[in-house]
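Only one chain is included here, represented as structure tokens and corresponding to the form predicted alone.
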Amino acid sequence: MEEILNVKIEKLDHFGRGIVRDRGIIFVENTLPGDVVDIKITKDKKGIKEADVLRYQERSKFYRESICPYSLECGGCNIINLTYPEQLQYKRKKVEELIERMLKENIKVKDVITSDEEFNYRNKITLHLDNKHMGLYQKKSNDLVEIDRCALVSERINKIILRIKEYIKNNDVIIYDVTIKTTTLEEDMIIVHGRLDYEKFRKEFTDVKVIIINDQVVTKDQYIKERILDEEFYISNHSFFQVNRYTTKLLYQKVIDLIKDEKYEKCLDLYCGTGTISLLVSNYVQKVYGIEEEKDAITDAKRNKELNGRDNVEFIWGKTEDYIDKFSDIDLIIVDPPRAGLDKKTKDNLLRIGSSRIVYVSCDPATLMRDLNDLKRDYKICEISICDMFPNTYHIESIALLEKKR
């Protein structure tokens, strides 16, 4: 007979999984802290121990109902039962714990930037399909959860994934994934891979400014536009654009306040994307050098560029570690990596440059503190920031000031 465990959650790991010590670590999916609850062990490795919940006794008083249908078995909203209030602590106390463990320093996060809508918020979904049902993989799985909307994502979006089950229901097609981006200038892109009648499928959407089925683009446009602090943005099929339509101008905001009040001459910005941040900062520093690796989005920032008017930006399509040994001379570096954050290479780089300010924005907290452990032989860290992008799951965009030891 199966061993039942009455247990009290203490605390949420840094995947969101609550936490709770009983002849070793027990990690328990779907719980809050202070839930009392019946579990059941599922796997035991080295005293590592993961279980599922069987009954809840008495729920935390940080508890709250989910507005979504599908929470508990799709892999997106891991702390959505978690009041908004409570994300942010836990999401601060996340940050600083790795500060502490990882920088070996007293820095506490210094601004909490909050989004301004905890749902409805994203600006991109990609949906699976099997057999005609279109949906999310449940956690840790290939297994489809039919849904008929996401409370994260914006309600055009929401209105799109509604005409498209109605049109896979009513015709002969084999789509395999779809993907619905959209921008608050109400922009709408629908990017399908399937077996189709091209179309069929464009008629049926006339509303939709961008549809590329099977990579191809089989509307007028193939760009969508966005408005970010008074500056206009392109964004194509393959280009990384931020999720979040409330938080991304205030993750920019950010940077640009960090930069502001000083005066640089040259800026070198890795991993630049569509070109966002080189073109934002570029009314404070007399030149900017973008580099990105994803051809599509570079395209995207020569055009960005063009959009803007912007004559003081050069955009270098290309890895950062292969560019960057050709800089010296740049008094502020900022750097936007994807979740594994910085290579070695890329490191050294930066010491080398020696610039007056690093600029990190990280979408991994883990990461960045590794990095930080690297560059803080040359530089002081000044301060961390955190970002809630992505309200309703562990993820945190952080933001790291960085100034050179004299």
Ligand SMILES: C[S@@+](CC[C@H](N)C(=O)[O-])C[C@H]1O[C@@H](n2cnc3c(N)ncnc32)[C@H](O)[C@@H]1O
The other form holds:
Amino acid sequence: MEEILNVKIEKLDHFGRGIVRDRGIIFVENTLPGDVVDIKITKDKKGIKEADVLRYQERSKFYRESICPYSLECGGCNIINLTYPEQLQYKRKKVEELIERMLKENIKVKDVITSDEEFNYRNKITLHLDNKHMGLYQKKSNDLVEIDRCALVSERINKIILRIKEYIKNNDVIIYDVTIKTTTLEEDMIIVHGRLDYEKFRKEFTDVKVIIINDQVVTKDQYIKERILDEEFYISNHSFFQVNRYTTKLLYQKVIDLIKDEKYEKCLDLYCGTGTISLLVSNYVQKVYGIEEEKDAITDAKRNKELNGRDNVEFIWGKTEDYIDKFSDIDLIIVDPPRAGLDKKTKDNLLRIGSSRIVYVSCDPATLMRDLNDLKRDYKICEISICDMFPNTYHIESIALLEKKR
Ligand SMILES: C[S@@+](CC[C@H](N)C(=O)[O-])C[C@H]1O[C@@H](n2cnc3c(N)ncnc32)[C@H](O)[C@@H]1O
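Having seen the form predicted alone, could you now give me the structure of the form predicted in complex with the named molecule?
Everything in the complex follows now, all chains and molecules, and the chain you saw is the first one.
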């Protein structure tokens, strides 16, 4: 007979799973610190175990009901049951643990930047289809959880989800996936892959500004527009854009606050996307160079430069690591890489250039700490703050300010 254990969850790990120590470490999904649960071990690899909850005997004092009917199955919002103040505490502690363990420094998180909106914040969702069932993949699998709505996306997106579901039900189509993007200016984009009548789909969604089917734009327009801190930005199909419609402006404001008290001549904005940070900091810097590898994004960045009337910004299409060695005499560098963080060549060049300040915007605190550990040879880490771009999930956006040691 399988062993059933009765345990009390001690804390959450860095992926939002409960941890308990009982003859080794056991990770238990869907639990919170203080939960008393009956569990069944499902995996055991050299004393590192995973378990499922069979019964909750007692719930944590930080527990709250989930507002999403799919959250247990879908797993995307893996800390949705944690009260929001406690989510922020968890994120702060997680970053401070990483600072201590990886940086071996006694730095506390300075600011925890958050907006009042912990739901309906996302401006983008990608849904997958299995026959005519549309939904999200369960964590680490291709098993579909059919949904009618998602608690994290804007209500505008939820309405489009229902309309697309209806269209699929009533038409002879085979759709593989659908991405919906919206902006606070109420401009929408639908990106579809599959076998369907392009014209019929377009006519059904005439109110949607941009429709892209199998990489072909079938509408007059090909980009949607967003406004952040009084600047406007075009966003195309493959361009990255920050997903939180409420906290993105707070994140960018933090970047501005970190640099605005000094006079800089030349700034590098590495991994610049659609040029958002480049254009926002161009008000405070004489010349900005933005580098980005995604063609759609750099095309948007160049358009955004025109749209906002800036002539002190230059955008370069290419990989950061292929261009960075051409730069020297830069006094400010801003980096905002993907989760993988900075590669060695880029870090070596940051040390070679030796700008007086580096602002590092990161969506993975573990790779941030790894990179700061390499940069701290020549840089003092002045502050690390976090911005809650991803409420109800374990993901964390951090911003670090580094100053060249004298
Ligand atoms: C986290 S996003 C940041 C974008 C932008 N700073 C913003 O706030 O919207 C990272 C960007 O890096 C780009 N990217 C990924 N690898 C790159 C590389 N090796 N060189 C240049 N850009 C890269 C991605 O296409 C994406 O646009």
